[in-house]
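In the block that follows, a single chain appears as structure tokens, in the form predicted alone.
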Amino acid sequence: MGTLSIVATPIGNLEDVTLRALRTLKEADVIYAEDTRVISKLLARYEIKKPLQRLDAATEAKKADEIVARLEAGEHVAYVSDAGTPGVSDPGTRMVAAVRAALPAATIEAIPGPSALTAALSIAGIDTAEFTFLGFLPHKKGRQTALREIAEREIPTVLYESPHRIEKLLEELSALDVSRVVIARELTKMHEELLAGTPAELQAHFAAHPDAVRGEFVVIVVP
């Protein structure tokens, strides 16, 4: 039975890599990613050449069942998202579901490393002896109810959000009456930048900086 290895990646900076997520790599008969070319940078960096195969939200059921023939025939099995921790707001869940009920003996393990909710969390300054993840929000149904939810909490509560919506959300957290968010941009990148404030005045600082309205944003609702 070979193995399947879920290895956590850059968030940016790609000197983040830990020693054994490249080992890893290296001794891997075959690469799963959610994107190739993504991977593929980090791969040049470090000279590892590998056959890639994609695996993606849209393709994790497929995909799952030529991982579980691969390790059937005893081969090292890798996969990785673009950024950060496979299966934290990332594919890879399901494939490792699947892999799970159609293997229960095989060996999956996890390379640990990056991740953008860690980071942020370790440089907001706020308690964080209890928070509660929840990703991306819905877009729409459900996305009320889960607002009035976080602004109710009496603990921090993590949010991924895309540039394009990142405005939107603080609209609807300042019509919620929240009173402070974090706001953590660009981890580990150059444009790295951490703000702090109520909702309405991150939507000033915004508009004020639109070039600062892109890259992933994680957000953290303070009560």
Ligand code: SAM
The other form holds:
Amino acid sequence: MGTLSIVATPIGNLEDVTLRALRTLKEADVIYAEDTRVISKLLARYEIKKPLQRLDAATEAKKADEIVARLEAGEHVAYVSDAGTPGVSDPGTRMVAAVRAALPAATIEAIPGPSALTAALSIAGIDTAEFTFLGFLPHKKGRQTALREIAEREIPTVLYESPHRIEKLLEELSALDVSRVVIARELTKMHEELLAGTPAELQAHFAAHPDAVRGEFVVIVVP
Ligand code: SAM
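Can you switch from the form predicted alone and show the form predicted together with the named molecule instead?
Shown next: the complete complex, the earlier chain at its head.
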């Protein structure tokens, strides 16, 4: 029986990859990736040449069968998402569940590493003894309920947000009288910054610095 390795990859800075992740990617017979073009940059940087297969949210169930067959044939399969830890607001969990169900004896190992969630929490300067992680909020159905619950929660809520919606989110949090938000933008990249303030202050910041409404954002709503 083969091994399935779920490998965390950098969230920006290509140096943020563990020695074990590199060894695993080198040793694997095949690497399944959310997007083969994205992972190719990391593989090129570390001179790793491997057969690549795509496994994204749309193909997760179908490709799981393929992975099961490879594991039965004794192969070592690695899985990477586009950035950070697979399964954290990324594909991977349904495939892992399908492999576990089909092959209860298979070795499925975690190769831990970066995640925007933990990176943001580590520098936010807030009490992180407890927090709620919601990933991306729904765009329509359920959004208002989720926002109201966030505003009422007594522990921090961590969200992922895209640049297209960050200003709208701040407007919504402002309307709910949220008093403090921490935003970690472009973590580990050239334009990394951490912003904190009321939603209105952060709205004003983005209005004054349109260049800052770019990249990737982790939003922490602080009670
Ligand atoms: N699996 C990833 C992880 O472990 O963090 C998350 C993937 S999710 C599809 C992508 C979202 O994560 C982005 O929209 C952003 O909210 C957050 N993110 C990823 N990289 C980031 C970075 N370098 N700085 C800030 N947020 C980031």
